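Below you'll find only one chain, the form predicted on its own, shown as structure tokens.
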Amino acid sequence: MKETSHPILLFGATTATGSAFLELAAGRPVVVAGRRHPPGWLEDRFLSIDLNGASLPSPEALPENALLVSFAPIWLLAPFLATLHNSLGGQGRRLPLAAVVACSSSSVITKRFAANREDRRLVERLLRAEESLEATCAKAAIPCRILRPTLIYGQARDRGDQNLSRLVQMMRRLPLLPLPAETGQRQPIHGRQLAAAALHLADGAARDPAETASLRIAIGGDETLSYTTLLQRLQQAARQRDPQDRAGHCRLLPLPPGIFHLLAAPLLPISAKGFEAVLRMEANLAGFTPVHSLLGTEPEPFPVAPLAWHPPTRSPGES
């Protein structure tokens, strides 16, 4: 699909996926919105907006007929956009947007029946934000696309992930890693793939402005593999990068389910969320739309480079 001529208003540029998006959208008119100016980004293409704050940008500061793409927390974006829509409506104006593409999380699906309260609250917060964003876009007659990615990983520029990079760090610290004998399936998606999907959907929505019905798309990588195979692939990549990397030499120890659950049990009184995360190794968290089918490209086997070998200095979702 050819790109459109619409400018892009990007939130979440300081995340790994946001950094990848800027690389993919190089040469296009992009305005970055957020609290911090990305290093090296032009001052006249930066709009200072704090999604946590109550202040709104002036209508003149917003690019006209823009594609809003967001990798910032959707629970911050949704109330901001609702407030901005109401404020502009009071002035007899409309949101100057041609389409909205926002990143949510597959947690809204995979943690829906979680036993711990923290995960259930996350699901509720995500669902409320998705519904609010869709309602605002419906009032403004703007196409809305909500992506629900699973297990985002990878690096773009100096930004990494807090998912698979943490597993690499754990395997570096431990001589052996106990696992259930049968682990569930995963469908990790690289940040660059997610960025490409967001850009593709934004351009597509702008090309068909009459199609204002919202879409929620659960999206994953091109390859579905077991949790154990995922770890083995990470180890292989670590050894190829550095034969001495301790992550590549951690022994994966498959255990019968009863013994594995017994070993995990001491976590329960310390962290119910952590205990449930360990047990999720056995759950199938896959079956999402593979990104290549959305983009119309060839499938990419896991892992897609570049990988992040160290945790990021800032948490994902910062804008």
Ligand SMILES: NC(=O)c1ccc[n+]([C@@H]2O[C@H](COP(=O)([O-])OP(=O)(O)OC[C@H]3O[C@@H](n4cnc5c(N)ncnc54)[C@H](OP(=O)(O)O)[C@@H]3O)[C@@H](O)[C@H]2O)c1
The other form holds:
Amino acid sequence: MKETSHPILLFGATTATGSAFLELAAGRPVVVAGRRHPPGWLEDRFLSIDLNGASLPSPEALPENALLVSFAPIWLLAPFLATLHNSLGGQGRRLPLAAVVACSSSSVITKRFAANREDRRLVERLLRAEESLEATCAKAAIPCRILRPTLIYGQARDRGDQNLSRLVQMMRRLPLLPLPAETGQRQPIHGRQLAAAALHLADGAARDPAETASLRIAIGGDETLSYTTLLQRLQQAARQRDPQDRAGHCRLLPLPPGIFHLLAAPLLPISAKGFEAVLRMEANLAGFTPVHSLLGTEPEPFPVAPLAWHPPTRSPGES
Ligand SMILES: NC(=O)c1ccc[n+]([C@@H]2O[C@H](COP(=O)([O-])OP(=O)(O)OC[C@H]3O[C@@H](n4cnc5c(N)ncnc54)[C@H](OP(=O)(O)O)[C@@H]3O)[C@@H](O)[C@H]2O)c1
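Okay, that one was the form predicted on its own. Can I see the form predicted in complex with this ligand too?
Then the entire complex follows, led off by the chain already shown.
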């Protein structure tokens, strides 16, 4: 997709996906919005906005006709944008945006029928936010694209994921890792791939402003693989990088489902959410749009480099 000349207003720049986005959008006019700017980011291209806060940015501070791209929590972005739209409307102004691309989560699909209340509440929160964001964009006649990514992984600059890096860490600590004999499917997406999808959709929406209809796209990586194969590929990558890495030598121990459930059972009274997360190892969380089909590129097998080898030791927003 040919890039447009619109400025970009980026939320969630301090995530690994946001870092990858900044790399992809290098040379384009980007304003980072958020509570903290990424390390080394120029102050004059940073807009201090707390999506949870009471104050709104002044209309003059916002770049004109921008592509808003967000990797921040959608349940914070949606009310913020609704309030900004109403406030600007009161001043006879409009939202100065050419398109909105925001990240929700595939959990709206995969956790819809969760047995635990916490996950069901997350689904409600995500759905309410998606609807609210779409309503705001519809009122302002701005194209809205909602990405519902599945498991995000990978490293960009100094930012890494908190998902697969934790699995690697667990495999480093344990000599063996019990697993159900048959694990479910996964379709992990690298942050760089998700960032490319967001940029592609933003440019596409701005290029064809008649296309104001909202889209919700559940998106995953190019390869669907079992949870066990995912762990094996991580181990392989760990051994290639460092033959001594203990993660590469943890023994994966497939267990009959009954025994595996018995092992997981003590978790139930402590954390229903944690117990369900362990049982989800057997569930298929895949079948999403593979990112290469959206981008029109060659599929990339899992794992896409670079990987995050250690979980973040500081909060993702800290610079
Ligand atoms: N991780 C996954 O596997 C996964 C799966 C599905 C969907 N998602 C979605 O994908 C996106 C990226 O996920 P993630 O896990 O990497 O990041 P995340 O932890 O969900 O989002 C953190 C980002 O949002 C910003 N943020 C948080 N509160 C804010 C506030 N009050 N005001 C302004 N900015 C705020 C943070 O900035 P600072 O803290 O620096 O201010 C940081 O850049 C998110 O939309 C997430 O919901 C993630």
